[in-house]
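Only one chain is included here, represented as structure tokens and corresponding to the form predicted on its own.
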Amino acid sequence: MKKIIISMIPLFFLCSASMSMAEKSDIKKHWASAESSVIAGDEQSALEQLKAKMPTYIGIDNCKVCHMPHFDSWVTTRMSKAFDLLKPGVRTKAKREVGLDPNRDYTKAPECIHCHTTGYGKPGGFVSVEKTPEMIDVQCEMCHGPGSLYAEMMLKKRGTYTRNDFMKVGGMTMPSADNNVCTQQCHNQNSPFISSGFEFKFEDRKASGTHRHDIKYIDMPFDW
């Protein structure tokens, strides 16, 4: 008999950035519970069910529950403050040099918020500051893909899904020099700050402008 997951993204995604040992213990218990929340007898596998779904954006408050060290590193970067650059009076010299009005409010300009928010115009993504303030800035999902299916799959990771499953079914993306989502999405000629001779050096940017890559997940009841 085949088993399928019936638990969706859990409530522990609402946890704050600072978690006590007791809170981490509660999370482990929740994961153990979610992992055992299965039913038998369905003809479709869990993977087949996931293939029928569209991944949606869930925001960094959900991502940081399992990726706290990466979040702590990310908040020190310019990406975590990307939306502020669109405000009047911010980065005035640079804006003047490329012909932009430094006194204009660009926080509602589609051509700008596309690259200064997360998931703009896509399911679950940024709509406006009033409606989706939690989706401002260049968050995890701008580089790694919408996280809803990835998060659901992680509920029953323990040997169930391969890395290829996360990539092909879960919608996960791992940027690289050969898969440079940075230039594909934003760091290209559509930006007024990119000149014709601009060269995006992926490894240099990865080392200085994103988040640390030598850190692991918080303690979870499975191995990555």
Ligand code: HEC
The other form holds:
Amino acid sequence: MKKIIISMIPLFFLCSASMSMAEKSDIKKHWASAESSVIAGDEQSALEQLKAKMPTYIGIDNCKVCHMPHFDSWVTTRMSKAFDLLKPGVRTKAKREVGLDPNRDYTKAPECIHCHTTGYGKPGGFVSVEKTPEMIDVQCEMCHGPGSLYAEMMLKKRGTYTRNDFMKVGGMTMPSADNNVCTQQCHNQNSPFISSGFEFKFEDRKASGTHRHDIKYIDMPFDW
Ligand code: HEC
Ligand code: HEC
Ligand code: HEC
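Could the form predicted together with heme C be given as well, to go with the form predicted on its own?
In what comes next, the whole complex appears, and the chain from above leads the way.
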């Protein structure tokens, strides 16, 4: 049975040529959950079901309702100001040193914004400052993954949280020194400011670039 499923994947993707690369890679990621519909033989309905099951980006306002202490400490980090760096006249010396034009507005440059905003090019993610001003900067979902399914589930569950809910049902991620979420997505040489000898020190960055890590459910600021 597994073989049949795998051999059907290319057909499945051909049927949906209008999809973006990001959508296709998200679908691949969530493929496992579509297996049963595909086995039932209706590819189009499997595709629809799968799209409905795929998490989308919802923005930090939808996280902070439950995670205010994380939000308050994230605001003090450079991650919460990452978008400003793309504006003209900001960090002029550093930009000049790596051959960028310090007077250019990079806030619309696709080659920059995919690392300085949240979910660029993906469902629910950053489009432009005019259309999605709430998706600027490196927010929770850049590190933990798109949160629509997880947040909806959490709002319903009331009090019975498990790590499995977060990872499997919600489809979220926990960056670690081993899974390379940080270096694969952003802290790599596609950034004009990162050169070949660069070493990403996970524990140091976790301490300075994320949020406080001493908050447990019991400290959550409301009657959840
Ligand atoms: C309805 C409330 C609610 C919403 C909305 C919510 N969370 Fe949570 N989240 C929780 C609770 C409760 C926990 C469990 C905390 C604990 O046990 O310490 C949790 C845990 C987490 C964890 C830790 C997972 C683990 O297994 O250690 C992360 C990361 C997280 N949330 C991120 C987010 C992000 C990102 C968003 C926005 C997309 C979000 N949360 C929205 C309530 C919520
Ligand atoms: C692959 C992801 C990625 C891309 C693409 C990217 N950046 Fe960044 N940028 C980063 C990261 C990560 C840092 C922080 C580097 C560090 O602290 O190690 C950063 C830092 C910066 C800084 C601060 C540098 C300093 O030393 O003060 C500026 C300014 C900046 N980026 C502008 C840009 C511009 C303009 C572009 C497009 C031409 C761009 N970035 C493209 C990831 C990226
Ligand atoms: C720059 C990346 C980054 C951003 C942005 C970020 N986190 Fe995290 N988060 C992490 C890392 C790294 C861990 C810890 C992983 C570990 O210790 O294994 C973590 C852990 C957590 C945990 C588990 C408990 C803890 O405190 O360690 C929760 C809850 C959480 N994050 C929620 C959030 C919320 C809510 C936001 C947005 C306000 C957010 N995170 C933004 C990287 C990030």
